[in-house]
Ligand code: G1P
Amino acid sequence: MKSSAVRTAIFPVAGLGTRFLPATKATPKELLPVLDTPLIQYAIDEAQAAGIERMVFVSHPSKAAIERHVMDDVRLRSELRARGKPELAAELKEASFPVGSDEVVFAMQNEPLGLGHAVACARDHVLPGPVAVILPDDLILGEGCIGEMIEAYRNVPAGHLVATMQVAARETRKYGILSVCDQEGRVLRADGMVEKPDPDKAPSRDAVVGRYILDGSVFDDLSAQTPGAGGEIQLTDAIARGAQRVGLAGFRFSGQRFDCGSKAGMLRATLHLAAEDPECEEVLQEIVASRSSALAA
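Structure for this chain only, please, in the form predicted alone.
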């Protein structure tokens, strides 16, 4: 019987964020704010809400700012209190981890060798059992996606569970697409996945996005993995390799996903959150009015 306790989450954050240059020249992409919160913080909050015990950040030596964000800064909190801002100091402490905490580990991926390689870099730091992988670029708002998946995983007869959403047929060439055999509620039993198929060759419209729960055997599959597309170690190849042995399923999460690895996706997420923030209401109304006037002119 498989172990269903998911205790570790891996965060691959070593990418250089070239699509956001020059903004990411000095600031890691994961620290860019979506309205008023850094992208990485949403991922951390999601993992904490799901009861994850250890977070492994697979980073790059050039991105030390991520570690500074994640870990507690006693000196900064002391200065804030001295300036009469104890509430802000307390908020920062609540959102960070104490230095030396077993809850957080940083591993380095020195070369951009693919998502599979990034996950493999975490191998020596994960707790026993299946692991979660959270891609901060994929912001999923609403009910915590990884929490929903962990709950479902307890009853899923498969070792690998991947988050899925349905996409338009023309969009299948942008995603890994599940080959679905059966469905029970939100869970899709699959016999494999196809990477970025043309619409006429796609086995379904269920696209895999950036949340995974993977059987611990994935690390052995990754260690035996040869470079795939782009000369990189592909996580999807390792998942497909293990699917015949441990089983594969998809999970249709309830939240709304934003591709914050792109400028358009980051803007969509920001506007979505702004629309729910009373402080932004007047600004959004001004923009809508201005656009309407321009179109009418």
Contents of the next structure:
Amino acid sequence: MKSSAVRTAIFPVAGLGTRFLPATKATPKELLPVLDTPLIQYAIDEAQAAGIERMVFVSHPSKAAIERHVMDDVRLRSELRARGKPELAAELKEASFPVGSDEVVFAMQNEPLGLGHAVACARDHVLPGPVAVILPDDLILGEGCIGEMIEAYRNVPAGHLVATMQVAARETRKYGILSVCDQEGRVLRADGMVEKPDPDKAPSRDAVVGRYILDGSVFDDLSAQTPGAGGEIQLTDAIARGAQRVGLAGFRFSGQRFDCGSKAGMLRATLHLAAEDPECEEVLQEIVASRSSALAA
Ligand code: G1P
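Please supply the coordinates for the form predicted together with 1-O-phosphono-alpha-D-glucopyranose (G1P), as a counterpart to the form predicted alone shown previously.
Full complex below, order starting with the chain above.
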């Protein structure tokens, strides 16, 4: 059993969000809402529920709005109180971090050099021990994925644990793919990982999605990493390099994952949450009824 707790979560949020232009011209993609909550907030809530003590956001100078969302805004709160909305002011305070708190750090990734480079930018700000990495684009609903992984990590004999799900063969070129040796329950023991292989070269169909728990040595592996797929510094390559030394395992999480880096995924996630929200029932029924009558006509 490992004693070192996972205390830090790294959120890579520097990407330009080109797939969502023009929506992301002035608004960071992490602030796009799924129903009524920005993507980044789901990721923060997941980390908080898992007992994470420090969140390191690796952002870009053009995305200052993320910081404004995450940190407390004392002026806005006093304005709300002055306008007779003290409950709203209290809610905002509850959902944000006080300025100067050491629970939150913003580090800048000035150039888009890849996910591995983004994680490396957090190095000076993490607490000792293994670190979690959460990609807010991958929205995972249901049981908190990073919490589930932290629980499993205690008993898994591997330094790197990555969230996995099975994908169709044609999809392997969208993901990091694990080279799986064997499986015990929800844990897949692996001896490597390849970034976005063609289906005929993929070692399995076990794809990695955006939740990782990484041994602290990943930072040394990242600093020695040369550009890989797409000319970027790949997190996958640094994990594969460390796999032989610290061990690597995949974890089949129980929640439902939505690829909110794509329009279809955003829509699926929104409809999924809308279907569970009584306030949306009437709207959904109207749409279904109007589509069915359009089809019948
Ligand atoms: C990144 C990782 C990839 C992983 C994916 C999960 O790719 O490089 O290994 O499978 O996230 O969403 P991206 O989607 O940023 O291209």
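Predicted, not measured: the structure shown is a model, and the values here were computed from it. Rigid core (definition): largest C-alpha set, two forms, superposition within 1.5 Å. Residue numbers count along the first chain shown, from 1.
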(Q) Following rigid core alignment, is the displacement of the residue 194 C-alpha between the two forms equal to or greater than 2 angstroms? (A) yes
